[in-house]
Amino acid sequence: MLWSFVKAFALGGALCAIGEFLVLKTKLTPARILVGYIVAGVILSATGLYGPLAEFAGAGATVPLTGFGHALTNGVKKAVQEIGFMGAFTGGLTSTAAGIAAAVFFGALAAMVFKPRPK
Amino acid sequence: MFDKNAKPSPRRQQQLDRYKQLVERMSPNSDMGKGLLRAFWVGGTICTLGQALQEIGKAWLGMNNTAASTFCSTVLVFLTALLTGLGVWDKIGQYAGAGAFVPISGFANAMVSPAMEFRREGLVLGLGAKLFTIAGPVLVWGVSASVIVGIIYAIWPW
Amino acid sequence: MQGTIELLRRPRLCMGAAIAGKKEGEGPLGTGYDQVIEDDLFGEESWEKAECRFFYTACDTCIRKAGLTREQVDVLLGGDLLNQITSASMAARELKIPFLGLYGACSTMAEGLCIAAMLVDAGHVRTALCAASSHFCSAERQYRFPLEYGNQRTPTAQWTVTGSGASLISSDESLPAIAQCTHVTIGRVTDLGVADANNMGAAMAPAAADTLARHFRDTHRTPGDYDLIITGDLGQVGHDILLELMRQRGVPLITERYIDCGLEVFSPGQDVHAGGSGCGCSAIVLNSHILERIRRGEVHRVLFMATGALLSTTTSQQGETIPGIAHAIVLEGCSACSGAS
């Protein structure tokens, strides 16, 4: 189990460090980098490169936003296998529903409970 | 400036180039080594926490892989929402940069923080509409890319 | 002469007031402000209302300190950073003084002073009040990110000052006076291609250099003729670039006699990166620290020049570069003022 932690730490940390490198080097805004990450995740997963990585590093590959893209691709592939062509439209959001719904719900909840603080 | 094909005169171009060099020389750069290290250890820690949550889900809560992975993202999103609400997350973000925004926690922070910020503009057009201002593009392009992958896969499965 | 106007009747800057936020109160000039508001919301329910109240309080304090009533002020000139300058307009709604709203981004304080001094000099009005305000929290949400969003600030980024300053300019010789206004130089919009909204100092420095150079040329003066040259919010980067640009133009500034309000308002330990910014930055520094130094006779002739970055989030997203502007006004201590002082 310890080894799985080490792998998650190393790959997760490395993906974040690449993001930081892009921030500092290219002056891209975080929003653009995140869009890049998720699209990269979708493509890497579709070309079969991300699957082994997720297999190997667990949360180190699934927690970063590229993992979100991987989940989108896995979802559409599974849905296409199950229901055919229309699966291309249902699969992505189905497989990522938990993360999105949680962020929407907790976001709304937090906004009802907390107020932004001056810095 | 209203002529789309007009190029700056050579003298103006030289002035712009010289000023660009001056600005680059005078503007301090971020410390790359420190930035990478901070992003690495904070990002790594968040992912390790995610791994721990998955292991807990599988070992103690009797979850299968999919459920454990869902459990992991939901808890991380919840924790980020809580830390954002308590005013702690922006400090983590300032410290760690990509280490905080690349993991799913950054996605959560990008939804929670505008929801909180624009709560005063009302529940519908404030909180409701602004929730997606930062994270929206991620969903738009992520989902669009996956639909394209799905269509290709439906036609030529590999 | 292009843009430089000598004010022959020497309108007098009679009073200043500065209302600052908590972080500014903790800064090196903290004891000089008329009031430090510990609560960033100023008892209101939104940042916008709080900023409006800063603006109102600065105006109100300035009028009261000068021993006047609102009815005796002929015109209020002012603005802020928010869309449609709502802080200033809504404060003017309460003040009920005839109001000219100004938008000059962070140059608003100087723009207001220039116009007020010219109006008074021309004899159109007797007493004019100028004010400007900014608020860190309202500016962040309009120009950047929500407060709780975990973004990293770059080393060239500046910190919007929470606060408001007001100055009263009058030809009424029965009022006490701090300084007389002798010249104004109106800025040209200048753009040398900086598009990075996190490096405002670099975007505004060429405008500052242009205004300064024209001022020296038109008045046949040199930097040595001024005890102090003050820029608004160029921050560390813009400060250094301005020194270099003036050196290249052959009118080098005297480093010891040049200060930037953005560098004065916070101490390096306050984690504000390149320094303070915003309309309120030059407004509160001028109306506390600088006027006090003139009053005490430590400096006699000063040139106050506030710079503004004339961008919007829309033009930024469309990839436009950032136009800058800088307006200057010369103030001379009132040992030389005519009449009672």
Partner chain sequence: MFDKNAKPSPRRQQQLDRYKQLVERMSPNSDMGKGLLRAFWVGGTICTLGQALQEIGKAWLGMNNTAASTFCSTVLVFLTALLTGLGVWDKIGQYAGAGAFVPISGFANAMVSPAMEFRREGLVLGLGAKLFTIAGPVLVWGVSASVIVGIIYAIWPW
Given for the second form:
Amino acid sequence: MLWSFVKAFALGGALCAIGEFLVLKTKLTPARILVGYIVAGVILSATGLYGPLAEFAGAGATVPLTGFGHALTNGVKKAVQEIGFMGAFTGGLTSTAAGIAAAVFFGALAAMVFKPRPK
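Next, report the structure of the form predicted alone; the form predicted together with the partner chain has already been given.
The following holds one chain only.
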């Protein structure tokens, strides 16, 4: 079990370190970096490279934004196999709906519990 934590921490930390490097050393905006991470996850998943990485590192690969791209790709693949062409439009949303709903719910809950204020 400890080894699973080490693998997840190492890969998740490496992904975060790459993002931090991009923020500090390039003129890319954080929004572009985040979108780049999602696109990288989609490309790596579509080429079959991200699946083994996710199996190896577990949450270290599935929690960062590259994991979101991986989930989108897997959802689209599954939906296309089940319902055909329309699955390309619905599969990604179906596979990630629970995570998105949880983020919205807990974000709203945090806004109600704590007093948000503008910067």
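These numbers were taken from a predicted model, which means no experiment stands behind them. Numbering follows the first chain given and starts at 1. Here the rigid core means the biggest group of C-alpha atoms that line up within 1.5 Å when the two forms are laid on top of each other.
Fitting the two forms on the rigid core leaves the C-alpha of A108 displaced by at least 2 angstroms between these two forms.
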